[in-house]
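Presented as structure tokens, the chain that follows is alone, the form predicted alone.
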Amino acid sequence: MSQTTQLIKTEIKQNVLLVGLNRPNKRNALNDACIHELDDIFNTLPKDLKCIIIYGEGDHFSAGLDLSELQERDAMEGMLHSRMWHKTMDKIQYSEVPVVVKLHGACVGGGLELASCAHIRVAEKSTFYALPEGTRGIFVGGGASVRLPKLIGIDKMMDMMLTGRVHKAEEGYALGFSQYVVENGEGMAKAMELALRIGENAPMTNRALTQILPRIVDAGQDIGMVMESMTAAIAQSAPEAKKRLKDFLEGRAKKVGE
């Protein structure tokens, strides 16, 4: 099942939901349109989906934010505007199922900050990231003050926009941006490896980490200890679960490392 409109391209493969910023000659800029429409489609996911893989179609995962677009709002619009980008961006971060990345090409602005609510990045050797929004005299407003400096640290952003610093893609890796880099051209396929790999999972252990991990990070110590400790009972005691561990028990499930 396929389908394309003027912003994105969508098809299920094996479970796994590929979702394509449909603007290449934009550079896949994203706007208030692309914005709506991914938010439609994290609302109405099918039922036995596993995983699902953003990409971008052209040369480019994401310029960013279509400036050409950027329109005279007051503070409390520029807010709201904002507001809007966030709830679709927590949609990804806390979605159903877990969400690959595929990255080449410019991954700038509003596209890093789309990449970022991901819970896994593959970028291929073209990626480059930026915020470009400090030497335009804008500040971010997708969520990047927030998801960025837990993946790569505060003082990394605040060189990125206050410098304009350019991070490319085996740099981004150490740093933090992305978990895997590979070769051009390869990126789709490890994605694809990685979310059939995902899919495995229990789908109670995939949402877990999706929608509850991260709140246990964003709460204080005690207040997530104890939440992990719901969650790992809640885990335990479902069926799959208990078959999962009855067959490693007696040797019927891979050892680590096999």
Ligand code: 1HE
The other form holds:
Amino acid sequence: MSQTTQLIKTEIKQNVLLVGLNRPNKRNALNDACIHELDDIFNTLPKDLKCIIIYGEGDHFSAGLDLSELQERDAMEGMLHSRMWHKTMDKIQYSEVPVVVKLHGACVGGGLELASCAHIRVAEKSTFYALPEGTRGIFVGGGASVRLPKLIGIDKMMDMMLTGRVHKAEEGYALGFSQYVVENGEGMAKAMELALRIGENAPMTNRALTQILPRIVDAGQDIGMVMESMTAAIAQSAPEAKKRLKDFLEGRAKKVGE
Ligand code: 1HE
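Please give the other form, namely the form predicted together with this ligand, since only the form predicted alone has been shown so far.
Let us now look at the entire complex, which starts with that chain.
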């Protein structure tokens, strides 16, 4: 499967869905139509998919919200617009299969909000992170208030919003923006390597990670522990888990680190 609309490219390679933001001349600024297309893609994921990689065409991952669409909205429209982003970003965060995002160039504003929904972030050294909302006189609306402090801490987000501070890739890696940082031009190969590795996991484990772990974290200790026990019990009762455990005990499975 390979499809290019004006705004988003999709292609499947080895059961990995590649989703390319495709407005390079607008630095992959995300207009409403882009968000609707992303929403459609996550509503209709093909069967047997192992992983998803989101990336940006051109020199940047994404310049964030398409600011040209912001000018005419009243308060209610602004609220609905933000909630529309939330709905789509939630679908990405709680996706049936894990999402890897490959970053390069600008990963700012709504682009960073999109990247924050992914489960693995691979940043090329050209990547830079910023929240220009602070200096544009607006506020984040795509979920950054909730997701970003979990990655980098509220104080780092506060600094970015208040002072316009920009973090480069390697510093961003140390701060928690990405789990991987690679040389320019090597991000897609790394993302694919990770996607294929992720795809070897039992689907139940991957679902537990994308759909349950973030909710356990949000639930608080008491409820979270019960949710963990239930998830552990369900996961280990699956035939796939029993087979994998048997394979290990009989010397057929990889050891840790192999
Ligand atoms: C855009 C946008 C955009 C570029 N909306 N059109 N985000 C920002 O505040 C970031 C704004 N963008 C930039 O700071 C720069 O464009 C970049 C640093 C990302 C890249 O710079 P550069 O020199 O490569 O590109 P450029 O010349 O600035 O932009 C090329 C074109 O893209 C130009 O249009 P053109 O018709 O004159 O060619 C720009 O106007 C256009 N463009 N970024 C619309 N963002 C859910 S709430 C989220 C809230 C936010 O995300 S706020 C943060 C918005």
